[in-house]
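The chain below stands alone, shown as structure tokens; this is the form predicted on its own.
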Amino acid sequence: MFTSDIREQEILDYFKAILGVERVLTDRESLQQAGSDHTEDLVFLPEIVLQAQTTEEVSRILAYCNEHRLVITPRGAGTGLSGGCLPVQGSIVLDMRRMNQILEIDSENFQVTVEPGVITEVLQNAVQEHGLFYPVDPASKGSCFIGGNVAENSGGARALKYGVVKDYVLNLEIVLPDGSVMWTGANTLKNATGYNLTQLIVGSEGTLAVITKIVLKLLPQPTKDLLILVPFYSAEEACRAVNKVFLAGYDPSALEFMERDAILAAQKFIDDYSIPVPEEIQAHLLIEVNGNEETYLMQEIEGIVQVLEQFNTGEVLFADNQNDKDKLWRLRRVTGEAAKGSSVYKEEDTVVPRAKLPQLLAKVKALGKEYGFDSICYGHAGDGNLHVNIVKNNMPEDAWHNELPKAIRELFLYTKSLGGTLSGEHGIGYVQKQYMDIAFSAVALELMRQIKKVFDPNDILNPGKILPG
């Protein structure tokens, strides 16, 4: 409910006048779909969703609310797997749907400019007509906003090669909690003007601005790629064997892992079993490399598939076909959805130095004997991103409720215990925040806290996000 003295009426007659009745929702399809993301099965039903289609209209909601202390979430597509779009303590929720031109692709200087409700998979079409490459591809890029990856730090399976969001953010149009607007850098390669406000914006999950335009750094394109599955009888062997393909010297654009049973999910999502997963096979890697020269590249593949004869893999798969490689992504991509419609589920998004990947998958299973939970594992082997989705199945609700919790909170030690952290690509969000102590010190959690106050002093901004208490 509204905790602010001022009429409920009188808070929705101030926003038609802004935007409009018909961008003033407040009907309980449109709550509903606003209270939800694709975070286990939480809902959180906002009173009223508001949609902005200019910077100016995020600026006088912005300021209104902070005048009357009313509690906003900015939300995006609504694909994130941490709860950080979720309305937690209801009020109003800031829907970025409509800000969604791309404003201009300059070829000269490799550079794009967009609203933050553009779809990242439309982004990418729209470069590349130009002969330029965004390359952050994260599994939901035909759905999620780019807003909302800047917001998460996103990743994907590309990142591995190219990095992540932060490395393709030059400059942000803001506006703070307070309504005022402002640009957080230069749209620059090189910057070493001042504290670097960009980069603290990114990854914040919309708790200190909203994001209005976007500036990214763009690639040229790359024309050739190949890809090749590879079946593993052991899963943690796996594993092993993806820090080799490095040592050796090779740069895989992509290196992906998934055990059987997150193959066997994606299959049964897709009502596709053309690929075959004998009974004794435990695990897949997907490996891409990509570029410009077919011969370089033919050369590496086979090299990455002679350091994977070292170990005891079944048939390598070649995908020599865009529609066998279309195939095999869109069954990696469909991976995370797939284990989700399985079960009622928690994922975890944990994150190591890649050599440690397989003391983690290791320390995963034996979790799940010791508490009793099920796990469908999958990720981006590459950089150490294990994705661990905790499906419930059979286990009784008192240990789902109660016994869950301490075995997640025995992962995230273990974690950081090998150098890793809580998430590498989901963020932190509603759901994460109570394990921040592991990552983090006390000292450093405060800090968090107070950089939190300056730019939203009075706490409207998206309050109960990643930071715990």
The other form holds:
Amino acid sequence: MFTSDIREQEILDYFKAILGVERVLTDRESLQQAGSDHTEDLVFLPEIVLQAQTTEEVSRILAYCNEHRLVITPRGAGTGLSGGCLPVQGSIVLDMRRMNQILEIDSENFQVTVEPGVITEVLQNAVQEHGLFYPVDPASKGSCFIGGNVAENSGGARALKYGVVKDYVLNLEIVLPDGSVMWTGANTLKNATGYNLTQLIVGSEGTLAVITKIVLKLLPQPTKDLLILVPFYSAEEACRAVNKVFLAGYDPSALEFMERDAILAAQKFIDDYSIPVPEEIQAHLLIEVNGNEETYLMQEIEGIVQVLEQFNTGEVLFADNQNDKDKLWRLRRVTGEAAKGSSVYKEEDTVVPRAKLPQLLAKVKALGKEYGFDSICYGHAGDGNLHVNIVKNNMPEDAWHNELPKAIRELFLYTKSLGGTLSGEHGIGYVQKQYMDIAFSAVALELMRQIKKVFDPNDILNPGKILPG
Ligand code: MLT
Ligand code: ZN
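Alternative state: the form predicted together with D-malate (MLT), after the form predicted on its own:
Every component of the complex follows; first up is the chain already shown.
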């Protein structure tokens, strides 16, 4: 229900006057679609979905919502995994899909200016045509929006070598909850001018402002890459091997971990069993090196294989043509969806200093035994970022709802004790906020509450996210 006392018809009339009838949606299907994302099986139905097309429209929408105390939740493609875009208080969803223009590719300065509704892979392909590279590649790059990536500070496989979204955002046009429009920084590679508002907005999950334009830094496009898949007889050993690659001086562009059940689920999901997974193999590392010098890359990959062969590995698979590379990456990219496909699930996005990864995996499995849950683990091992998909399978309802949160709390406490934190790249959103007291002191949380208040004194913009209580 609307939080305001003005009549629903009045609200609809106002928005229709700004956007036109066809961009003010109240039909069941649109509301349902705007009420969920990729987070568990959660659904919160809004009353209205608005599809803005310009910054000016966003500004007028927010100013109206602020004046009438109407809650509004911005939304990208809805591929988020922590419920950042879920309209948990109902009311209005601001759907950004129509703000989908690539406004300028500045090849001289290696920059691109985009609207938030551009699909990440579309952006990557567009800059690639200019020999430029936007390296941040979340698994959902084919459907997620760049605006959502900025809001959640997304990562992906190549974050290992190239960093995450925050490392590419130079400047943002944002609309504040009162409707003011402003830029956060400058289109420069360096900027030591005042508080870093750009980075405050990155990862703020649509709780402080709505992003309407994004200026990203680009790199030269690397021309060559090599990819291998290395099987291990022990999953913990695979995790132990990860750090040795870096200690030996190598710099892979991706180093991904998939435990046995993860790769099996992915194979089943896409019905492609062409990669052999022998009985005794418990995990795989998928490793990519990239650059421009084939001979150098060959030496690098051979060096990495030598490091890994000090462990108990199976036969290494070299993907020596584009088709095999695509096949392996596809397998890795569908893993998340595949792991979640067969059962109700909860996904944790734990991240620790890389050398602590084996301990983290061991703890996940020990907690699983203690509390009786199954988990499918995979993720960005080179970053120390382990995705833990806890699948319900036959776990009794009572244990799932009442015991599992205790196990997750224990897992996060342990993660923190290793020097890690709650989320590497999926954000806190709605489902992880109850654990924020583990990551931050009461003083830090209060500071965040005050920041939220400064931006959004009436708490109209995506309330009920990030901050507990
Ligand atoms: C991935 O690495 O596959 C993504 O973060 C998606 C996921 O974990 O579901
Ligand atoms: Zn991931």
